[in-house]
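Only one chain is given next, in structure tokens, and it is the form predicted alone.
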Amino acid sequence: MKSSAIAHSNIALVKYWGRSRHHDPSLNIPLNDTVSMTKYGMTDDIHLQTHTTIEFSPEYNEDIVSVRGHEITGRHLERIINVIDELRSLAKIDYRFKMMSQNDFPTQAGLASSASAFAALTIAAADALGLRFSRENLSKIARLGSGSAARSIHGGFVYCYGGNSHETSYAEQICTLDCFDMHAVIAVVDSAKKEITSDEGHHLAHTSPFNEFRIEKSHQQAQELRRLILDNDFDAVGAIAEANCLYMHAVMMTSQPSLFYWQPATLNIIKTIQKLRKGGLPCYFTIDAGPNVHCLVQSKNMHEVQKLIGQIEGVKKTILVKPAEDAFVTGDHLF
């Protein structure tokens, strides 16, 4: 009862911030629908992916979890167990497990490491337990570990329903990785772990006076983006992604206590992107819960934007990104 899987992170074009307060917090029900691009790193050995191996056996006396060679405890372990307990229950098996996981990019730095981590965990564990589910149902289970992980089950461009229950909150693919010409240049400002994780920050969203407006607008923008992606309208998608990003960070900055993830270089990148766009080079920004910026571009402009963004003071490195494939089972085991 052993399996391995690989999943990629994603960048939300319409984001969610905050969980529903009307449901069990462990369900991670988002407050609004979201849209994302699952991403594949094209720079050096950075593919923006998580590789996980898990084995269930009656020989294990306890659950053993290791991530990048470090034993996992506390809240992160609770989130892993939340996913595994759901799968063990569905498989009607109570075996303990051993899990090893590694990724090739910084964790808890606003690059969606939890999305790829829990998507890979869900795919590998379901396969090891002999469970054959649709990707939509797998996305529901991955959401129990991380709301954004529901989207990383799928490749390409993804729509995730916030829903109002465990059954109605899931992700589906809008279209495959080749259907829409959007790539990205990630400007890495800081790869260190942030002081306040997204998991903690979600609890603060309701304290912002602007969150209800953000939720309403995000629902509208998500539905509009689905249509615009299928219409291959890059500029319209980029403009909405920028606006939605600013809505989310406005909520963060006006929460109690306030969350300021940006650094001086973050703002310099934003202003540079705006200047490039005014000069006729189409590019847009979006930023998750961290200081690092995704510069959204079409494939023909990717290297030019990378060169210009890489020259900004405070940018430590850049990572080229293209749409990624679905999360998948692999025969390459970590133990």
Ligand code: DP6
Second form
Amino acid sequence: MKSSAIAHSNIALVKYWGRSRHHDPSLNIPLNDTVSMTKYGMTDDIHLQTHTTIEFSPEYNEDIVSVRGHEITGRHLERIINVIDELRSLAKIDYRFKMMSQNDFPTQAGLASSASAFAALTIAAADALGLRFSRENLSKIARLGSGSAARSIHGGFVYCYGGNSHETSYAEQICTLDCFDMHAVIAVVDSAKKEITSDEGHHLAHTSPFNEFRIEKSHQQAQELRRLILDNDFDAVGAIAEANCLYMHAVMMTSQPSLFYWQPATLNIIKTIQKLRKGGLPCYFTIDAGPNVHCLVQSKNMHEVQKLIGQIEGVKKTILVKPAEDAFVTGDHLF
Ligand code: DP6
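Which structure goes with the form predicted together with the named molecule, now that we have seen the form predicted alone?
What follows is the entire complex, opening with the chain shown before.
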């Protein structure tokens, strides 16, 4: 009963910030529908992926989890157990497990490490337990670990229903990785762990006076984006993604306590992207819960944009990103 899986991170074009307070908090029901691109890092050693191996056995006396060689305890372990308990109960198996996981990129730094981590965990554990579920159903289980992980079950471009119950909150694919020409240049400003994780930040969303507005707009924007991606309208998608990112950061900045994830270099990058666009180079920004910026581009422009963004003061490195495939089972075991 051992299996391994690889999943990729994703960048939200319409973002999730804040969970429903009308449901059990462990269900992680997002306040709004979201849209994302699952992303594959094109840099030699950074593919923005998590590789996880899990084994269930009557011989284990306790659940053992190690990530990058470190034993995991506390809140992170709780989130892992949340996913595994659901799968154990569906499989009607109560064996303990051993799990090992490796990310090839910095964790908790606004590069969405929890998305690939919980997607890989869900795919590997379901396979090890012999459960054959649709990707939509697997996305519901991944959400129990992390809201954004529901989307990383799928490759390409993804729509995630916020929903109003465990059954109605899931992700589906809009289209596969080559259906829409969108790549990204990630400008890494800081890859250190952030002070307030998304997990903590989600609890503050409702304290912002702009929260209700953001939720309502995000629902509309998510539906528009689905149509615009299928129409291959890069500029319209970029403009909406940028607006949605600013709505989320407005909520973060105006929550109590206020959350500022940006650093001076973040603003330099935003200004540069706006200038490049005025000069006729189509590119748009989006920023998650951290200071790093994803610059959305078409493939033909990615190297030029990478060069220009890489020169901005405060940019430590750049990572080129293209759409990734679905999360998948691999025979390559970590133990
Ligand atoms: C800003 O999915 O990381 O990246 O559910 O606690 O794991 P948890 O939160 P997470 O939140 C994502 C927040 C975001 C926007 C997004 O990806 O939609």
